[in-house]
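Only one chain is given next, in structure tokens, and it is the form predicted on its own.
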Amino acid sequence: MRLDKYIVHNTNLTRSLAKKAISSGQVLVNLKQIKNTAFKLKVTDQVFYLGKQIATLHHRYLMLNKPSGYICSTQDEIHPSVLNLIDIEQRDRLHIVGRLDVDTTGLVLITDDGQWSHRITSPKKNCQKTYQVDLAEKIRSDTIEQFNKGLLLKNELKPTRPAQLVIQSKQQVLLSIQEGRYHQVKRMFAAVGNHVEALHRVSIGAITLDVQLGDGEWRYLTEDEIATMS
């Protein structure tokens, strides 16, 4: 890698203060003054700026329990983005690993790691999300079947995917589906004549949201939690 890229991707400078750090000599290289911004560094070496280590930032995988009011996007609009829940260096680099509507909670992905976070959000990968979902009427006995065989929605041509469908109660369900299409679970329940309440996801994959997280709370994932999407 580069110096000055290996610099902007592990501290707070832009490339162009790591390129006049570097040629003013503020940058050493296995305790060497190095000025040329190119200077290809090796894996075993180790950078220095103003006298401290420059420490390498490996990827960052977390999980977020999402409150209602906030918005899945990298930047504050309408409603506060969940990014601003998230007190960590170099937040600027982190995305949201698909989405959540600003009225619905639960678990969110987050990272800097775009081929991981691929790996969730691509319709090849046929990723399971599930969903804690409150109605406002009593679910019907035909309701599974219906979501089991695909549900066609209003301004659609084509059904969704056979989806899970597990009764809780009267009015909660645990729905398990493989999409992301726009609105989807309020818009499946609204085919079916009823009306999503409150709508919670609980697990995306194998990642379950630890229920010792409160709301606006995250923590960094597992390794074993890491692996199971790569």
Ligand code: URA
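Basically, rigid core = biggest C-alpha set you can superpose within 1.5 Å across the two forms. Positions refer to the first chain, counted from 1. What you see is a predicted model; the values in this text were computed from it and never measured. What changes on going to the form predicted together with the ligand:
- Taking the rigid core as fixed, one finds a CA shift for Ala163 smaller than 2 Å between the two forms.
- When two forms of a protein are overlaid on their rigid core, residues whose CA moves 2 Å or more are considered shifted, and Met188 is not one of them between the two forms.
- Core-aligned CA deviation for Asp92 between the two forms: less than 2 Å.
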The other form holds:
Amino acid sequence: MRLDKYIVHNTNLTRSLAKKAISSGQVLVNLKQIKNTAFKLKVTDQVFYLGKQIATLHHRYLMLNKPSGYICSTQDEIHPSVLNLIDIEQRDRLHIVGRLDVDTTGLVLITDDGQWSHRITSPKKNCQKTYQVDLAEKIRSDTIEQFNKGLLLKNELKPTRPAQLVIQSKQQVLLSIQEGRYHQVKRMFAAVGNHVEALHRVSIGAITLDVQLGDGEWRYLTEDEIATMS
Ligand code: URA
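How about the form predicted together with the ligand, since we already have the form predicted on its own?
Let's see the whole complex now, leading with the same chain.
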């Protein structure tokens, strides 16, 4: 967003007063004086007017490549939270969108926008998550149909919703599901007599894990990525 527009949105100033405030040097972006009214702000920029930080209407959206050994909640006495991997201002305002098991790796979305994350986690929204799964046993060809039809998980009465399986090799598949039941992927393979050796989430909706991100690395989402869930 343009700096002058941002100030109009977040203060009582009119457009012309906002422009004056900027060109007269009363506005700082990340502690640097910016006199260009058309300056393009990034979502992470912090804007100060007359020495006070302007409360932002912007939200923050990140993707993280979760390593094994980290948890997707804020507290655990044994394992660190994935939030420890993100060293930014006001980290405590962020929350993790959905959960991965401690030994699952891959795409995790993090934000401070509750409505946005609700659109991803709400069961009514049918948001598709895709996992790469390494299996202990060779995949049986009838598993594709079983997953597509839906199957009963141990101790549950309602079958799983149709899930898509793409076989990559004898013991590696891509599985896309729309639900988020407890340990769902591991329990689906247990239900057909197999066992998950390694689980890695590659996408959530239209957002795919950036292959440039190493284990534990993160980046801000692009405007386009954010918009796919808006
Ligand atoms: N399904 C699982 O079993 N574990 C995860 O971490 C995610 C989906």
